[in-house]
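First comes one chain, alone, set out as structure tokens in the form predicted on its own.
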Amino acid sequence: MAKVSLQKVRITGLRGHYKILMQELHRWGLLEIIEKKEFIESSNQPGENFFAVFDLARLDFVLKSLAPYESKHDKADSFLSGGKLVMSEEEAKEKLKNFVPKSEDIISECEQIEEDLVRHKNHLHRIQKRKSIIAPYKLFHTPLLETFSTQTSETRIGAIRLLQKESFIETISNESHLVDLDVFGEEDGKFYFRITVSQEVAPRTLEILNSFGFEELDVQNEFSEFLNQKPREIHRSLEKEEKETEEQLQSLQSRREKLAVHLNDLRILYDYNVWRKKKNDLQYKILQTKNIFAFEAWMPERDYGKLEKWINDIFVGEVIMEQVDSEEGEVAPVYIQNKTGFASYEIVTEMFGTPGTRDIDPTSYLAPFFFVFFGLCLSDVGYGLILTFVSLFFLLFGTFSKSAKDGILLLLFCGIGATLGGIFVGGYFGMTAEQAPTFLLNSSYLAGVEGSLPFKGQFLDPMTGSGPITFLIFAIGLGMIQLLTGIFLDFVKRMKNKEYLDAFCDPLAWFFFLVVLCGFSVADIVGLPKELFKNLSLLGAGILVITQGRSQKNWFLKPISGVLGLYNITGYVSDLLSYSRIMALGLSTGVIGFAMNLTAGILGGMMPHPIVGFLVAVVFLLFGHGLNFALSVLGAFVHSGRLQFIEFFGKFFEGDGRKFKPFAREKKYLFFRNP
């Protein structure tokens, strides 16, 4: 099985060896550590701050804004190792001790830029907006006061919607001749003027004005200290503020620019500060005295001798490991691990849980299911080969961690199934044998031979005559013998458990019934004998009867129970009908890549001239098959995916356990190579 063999054990010893232990067991990650609540009550040791020099929110938040800034050649590299940064340990160290000392005035620096930027752009926003209320203005003659009035006169500056003006006017002149107003602007569906009435009618003009919205000029708001300044020369004024302004952002642009050299050292400073504080945590959850430390771990029970003979190598008795048996009611972690190639199917299985004490790893039972059904659901062999080209070459060439490997070695396994799968059932780019090049095609089938499939390596059409039935049973076949797999695996977990009478009459019985019934469905077909396989599903439906009802303590329940325990059959004839989703899939994705490029030859025929049309078409089938690949490989991914959390592991895998999670150096943005 993959599940590896934990061990609890307890490491004690002087308090002067802690931060040496401490920092190895960092770098091995083979300890998880175990919050002992009276360790913890009885340490009487305050512990040291090792995490004092720098906040991980200031590093997060000046790496974020130097980021956009980073060089080519820098993303080029971050490309093709998952955006981390490969080198030695002895490199990173070196990096380090050299950044160090100045690293908190490079972010103190970044910080100021990134304050001032916040300031000025502020500031950018106040002057354009200055300059869009002044501009209509422009025409207006006098400087501004703080007010215009008068004794014997009131004069008011502002501007009215552009649609109410001739009704504005009209109103005003029949008002009183007592009025000298001047148009001196139309902009943005508005009309700016200056109106003087006498101080008369002056109470009965602000009426009117009110009334059609008047938006006046605040002079003293928002132009105060351009008092006595005309409105071109207040304009004149906040350009030039502008233009500085604009300047002085460029300047802080070029100098944030300059900061982001740095961007790599500040990652590995990143990282090592995160490894500090893990630490820093860690030692509250540990007892302490004056004189000694302690604490409790789960490890990989393989590893057991080597850290014992390391820690007895290099501590000489004055640390001690030894081991301990679980308390009463402690659920150890699960730790999986399967051998390259199954490995990259543990993605799958931690989508939906961990396997718990009683599960068995379900990674290299799902794998082949996975592998097929994403190939029967994509089915097409040009998608499947970019999936495989594009996975082999950052397998190649790329430097990623083993978590990100397995991930690109999943797809690498997904395009070759698709890649399969396409064979399987004809499917080149949802190309017809018309449209398809004659390499593909099958020698009988283009020397007219009745009956041939078109492509090399076919086995079915799905697309004509019984093909999409044929499809269809192919898929619940693959369906039903995972089903039984599952049935089987459930089984072998209750063996593994003890659970011997549950193991026999429940998951065996209904193997065997699903077995013999599936037998004498297909006993014409096939040519076994049929009534042979009748009298073993009428032998299976009655041990199911007699076995069902079980754990009923009421006699006459007991059989009831058992004949309605036979209704379960409705469940597994519905996870069957779920795996239906595959001819489905499969036929979607050679149908809309069909469309696409009958669409795209339409399109291009309609054009005026043939290269157009060819332009047009190829844009097109870029366009239509780029969003068929997205959308088929999600679809086959997701519903590949559902087929094993439902159907499958409903079956036997309740994923109720808690993952391993030792004490690692956990790396977002280093990947250390050998040296």
Given for the second form:
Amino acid sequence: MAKVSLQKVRITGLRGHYKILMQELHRWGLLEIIEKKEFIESSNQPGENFFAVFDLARLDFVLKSLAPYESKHDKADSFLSGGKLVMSEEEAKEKLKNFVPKSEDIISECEQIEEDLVRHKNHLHRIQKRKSIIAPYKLFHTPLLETFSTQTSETRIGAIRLLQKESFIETISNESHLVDLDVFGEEDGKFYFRITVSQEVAPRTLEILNSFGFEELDVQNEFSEFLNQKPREIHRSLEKEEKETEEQLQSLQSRREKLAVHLNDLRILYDYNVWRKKKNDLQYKILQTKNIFAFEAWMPERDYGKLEKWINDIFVGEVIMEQVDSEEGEVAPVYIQNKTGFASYEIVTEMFGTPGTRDIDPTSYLAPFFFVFFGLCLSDVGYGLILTFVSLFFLLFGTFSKSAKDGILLLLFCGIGATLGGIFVGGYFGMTAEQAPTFLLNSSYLAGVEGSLPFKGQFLDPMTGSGPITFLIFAIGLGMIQLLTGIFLDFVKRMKNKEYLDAFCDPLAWFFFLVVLCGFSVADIVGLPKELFKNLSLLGAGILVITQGRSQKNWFLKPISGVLGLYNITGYVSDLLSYSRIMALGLSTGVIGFAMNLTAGILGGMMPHPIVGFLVAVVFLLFGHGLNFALSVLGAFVHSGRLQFIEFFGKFFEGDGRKFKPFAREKKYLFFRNP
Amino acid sequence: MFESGIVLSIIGAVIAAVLAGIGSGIGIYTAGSKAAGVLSEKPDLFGKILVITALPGSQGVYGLLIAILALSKIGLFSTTPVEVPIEIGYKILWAGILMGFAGFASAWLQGRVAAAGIGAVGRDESLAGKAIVLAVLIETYAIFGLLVALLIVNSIQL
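Would you generate the structure of this protein in the form predicted in complex with the partner chain, following the form predicted on its own above?
Below is the whole assembly, all chains and molecules, this chain first.
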């Protein structure tokens, strides 16, 4: 039985023991605490920090800002553990103890550096902007003044668009002879100049300037601290300042990089603080008064004795645990646990949902089907072996949490399945018999002869002759087996839930009908007595007509409902057809692989030199098969999954359960090795 | 030109590849735009979202598959030219039309479902599996199209 039965418990104790109890319960991770409204409402104790907690937002900020500077060595270390820090719990505690005293200094230093970096970057930005403004005026050899105008003349410096230069000069010289134009240069599509005119024509000149979109150099706002300095000097001092700021940025940057050596310690600190916060926060979900605390929780029944003994030994009656019955309408969470191997397929089940209280855990039943379907969908020995060896490598040399390990194990099974599927249909990187190395080939193979299969161990050739139809029938046959299994599981489920009448009338009646119908349809091929199966089918249909109308109150409508119930056969037919995707996906892996090989050959042949051609072909093959591998694995996985979710689960599984989520340590960065 | 088997075949192959490819393009565009939006908020979800975004891409591959299979059946890649009877040309043309339209419509609409699913994953990470399943429901019809087209093309013996 893969569903672990859960027990509801109540724990009551003296407040003084809260800290030590929570510490241990959290470490064991056995209990899912129930948030009980009455308990929360009758609590009359203000919150208390049982565990000192560091500001997590600050820690998170520092971790994020330092993460990009992690040493390559550390990164490589955590590669085989999915980015987690692997150590024993004692090591982590020891490191934490050493790190805590200096943690505040390191964190505030890092925060200060981040702040300074932002400030300096903004400053640098502003300097660069001003530098670019003043640069075109370097030829202006007069110190900058707030205004260059005198009693008789007015002077402006600035720029217009270069395209309008000619027409501007023409307009302005037509206006007056008392105009002096000094050109500094033409840059970035702009025309920079100084213009001096006599006061009489000044207003008119300004009008003309504005009509040409004149951008005047804003000395007062942009360069007020540089008054009485020549643009060239300003540019020079801005350059100096830029260099200084860049140096400061550099030194801040290297200080930050140095701080990155503390990353791992900071990570330990982070995880521990998350746990502490969780333990502190829990007090708001339970009953607590000045002297006592109490809460209710779900826990696996099998661990009850162990926990009870521990509580009695440690707290000798000052904390007590007792079993309580669940209240009316209260739905227990569901905890599924399967044997190693099958446990990997829990991932597939969880993709759909957690089994409800009435459901049976479908994991171990879907596992063989998923294995076979995935194998036939991918159906390539090459791709299967890649998947197998990569996941095997991580399993053997990596350190992963149980859930991550289950995921890799699932990929390993998928790889093995695909390898077997590949042998079954003769898929080897999409190679044809002519391209394949001879050790893969049957010695008796005769090209072009119907029924002669090229590859060793091959069962059918999906590309030639009747191969595709055989494959299709095979896929649909597998579907039939899965559908019947699903209907049978529905029968088991209903019996378990004591719905005996329904169990016999629905799943069992349909099971019988579908089996004899199958027998009837293949009777000629496998040599079954056709007449017998015909009569049995009629009997099955008759049973369905009688039973399917049973929920109708009206006696007249009962037989009509029964006959209409037979119409459900179309649902089974469409379910069966859905299994044809196994064949289509299986074929597509091979054909795309074949197409990639073909294209690589053509591309290689087009190259002027055989060596260049060979290299081009190899690069294309890597790319093409990489793409095919990724798409085919994704397709095989999601479609094998879909067949479970829609066709298989549709027969018996509701998946409306709530997953058991124990109060346990969630490790974002850490992974504890057993000492 | 509708009297030449080889021309009909090539039109069929082109329709299969082009229409299914356009459908996949539109589908991934719809899903990808939504994905980029969600990623700007939650970059950690990249792995999950990438899988959903890639789903409408398969139809383009199915179209390509039918096209290449058809072209290799009529001997386009071999050095010796083969005479393609008109009936074979029509077979491939219809297979191509079938694959092209099945792929186009399903990829285009799958993109919308995928985009909605990506939005859901953005709010609740644990919905990733369900979002994938919803998007895959549509793909069924592309696969049925592929299946029939494969059977047609594969029945050709030259």
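Basically, rigid core = biggest C-alpha set you can superpose within 1.5 Å across the two forms. Fair warning: this is a prediction, and the values are worked out from it, not measured in the lab. Positions refer to the first chain, counted from 1.
With the core held fixed, the Cα of Gly457 is displaced between these two forms by less than 2 Å. In the core-superposed comparison between these two forms, Thr196 has its Cα shifted by at least 2 Å. Core-superposed comparison between these two forms: the C-alpha position of Arg494 differs by less than 2 Å.
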